[in-house]
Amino acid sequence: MNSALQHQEPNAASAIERYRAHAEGYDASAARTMRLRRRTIAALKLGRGDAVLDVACGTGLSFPLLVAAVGREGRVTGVELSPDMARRARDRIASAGWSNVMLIEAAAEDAALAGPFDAVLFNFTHDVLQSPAALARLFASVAPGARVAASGSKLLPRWLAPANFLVRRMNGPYLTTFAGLRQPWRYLTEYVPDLAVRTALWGAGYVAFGHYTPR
């Protein structure tokens, strides 16, 4: 695996190219982490009428769960960089007939968001979490006290270091940087000081949740 990924910044152009290849089979590949997705969304404690932001929403796999939680009175906004993934998310919205789901096709650093949001979901969004500029842009539209939940892959403890070769190998096709893979939530704590982190996927994953506190 390319060791340069350990240090480089997230790369939007590279991500677009990667997901052009992965978009068609993404839903099938994401099935193995669907339980963690559900656990992460449950941590948001969504209620009827909530406005929720789904960051790097991909093909919109979380949309049915989010819509069911916020009801017709609520609002779901997805942000997605990849045109190929966004196209599938739009198809999902159209097929379901959701009038309260909006998709913004843009980099998180540039997204024009109509907040305030009551909850924010980061499900397997490593590149976004490693971009301070993206987080600053997103949280500018989030209401104080909003619930925040994140999940994804992480490196195993150092005493299991040999197994991290497999962690990097499995995640390499989907990430443009391995920076922060030991603690992917490292920048998120600046916005969510009460962030609680729990391990998942036998230690190779995590779920984290807390509340947004303006800096």
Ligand SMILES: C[S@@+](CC[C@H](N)C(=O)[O-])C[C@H]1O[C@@H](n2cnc3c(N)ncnc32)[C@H](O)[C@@H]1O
Contents of the next structure:
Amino acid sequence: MNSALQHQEPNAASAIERYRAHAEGYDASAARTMRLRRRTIAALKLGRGDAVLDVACGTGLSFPLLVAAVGREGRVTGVELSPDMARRARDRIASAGWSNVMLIEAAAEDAALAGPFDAVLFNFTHDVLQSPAALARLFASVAPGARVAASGSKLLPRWLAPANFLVRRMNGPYLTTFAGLRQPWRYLTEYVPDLAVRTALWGAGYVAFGHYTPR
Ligand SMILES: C[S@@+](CC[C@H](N)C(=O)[O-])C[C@H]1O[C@@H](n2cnc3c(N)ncnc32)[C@H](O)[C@@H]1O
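Could you switch over to the form predicted in complex with the ligand, since the one displayed so far is the form predicted alone?
Shown next: the complete complex, the earlier chain at its head.
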């Protein structure tokens, strides 16, 4: 399958295939967005003892920051679809010796989660954010009032539209659909009505945060 192929909707088989190729070099490639990751996690305002859900956690790059914020009395749960990314997340947990970090290898749409969670992180998880079924599944295990933060890539404003071919080219390998790339948070607002969205990465990225309010 062509890894540049984009679908109308997120495609799990395609994501598994492309992250088989990305897993090894993923941490190095994510270094350029580390500042945005820190900003997104800071927006969660985590405290000792919190239970935090790291959606599509990849290789677990956010785990050290999350563990430091929730302490030993808190817990971190990562959900990840790709076996190749999940294996690296598991290795990270084992080598750090964290007993309060759990990895669930599953699609967000089917994950069996032990909530309720006090905070939810969506760091560069475009495919999951474009899946209403995944959001319904995840938020069923989230406590009302929980803090939610999301970040990722987005298209540039219309007046810079000619440069969007570059945004698509850079992000294409990491997501299976360009659907919703203008406002990747579009479905999240159904669960987080007070979602505040800020621009990042010179307009080609965003960070959004708010609170889960059950409908
Ligand atoms: C760009 S990576 C981001 C990884 C991680 N959140 C980070 O910040 O480093 C996107 C991740 O989403 C995962 N993913 C895609 N679709 C998914 C789904 N339906 N459920 C769970 N994970 C999914 C991919 O396997 C990949 O690891």
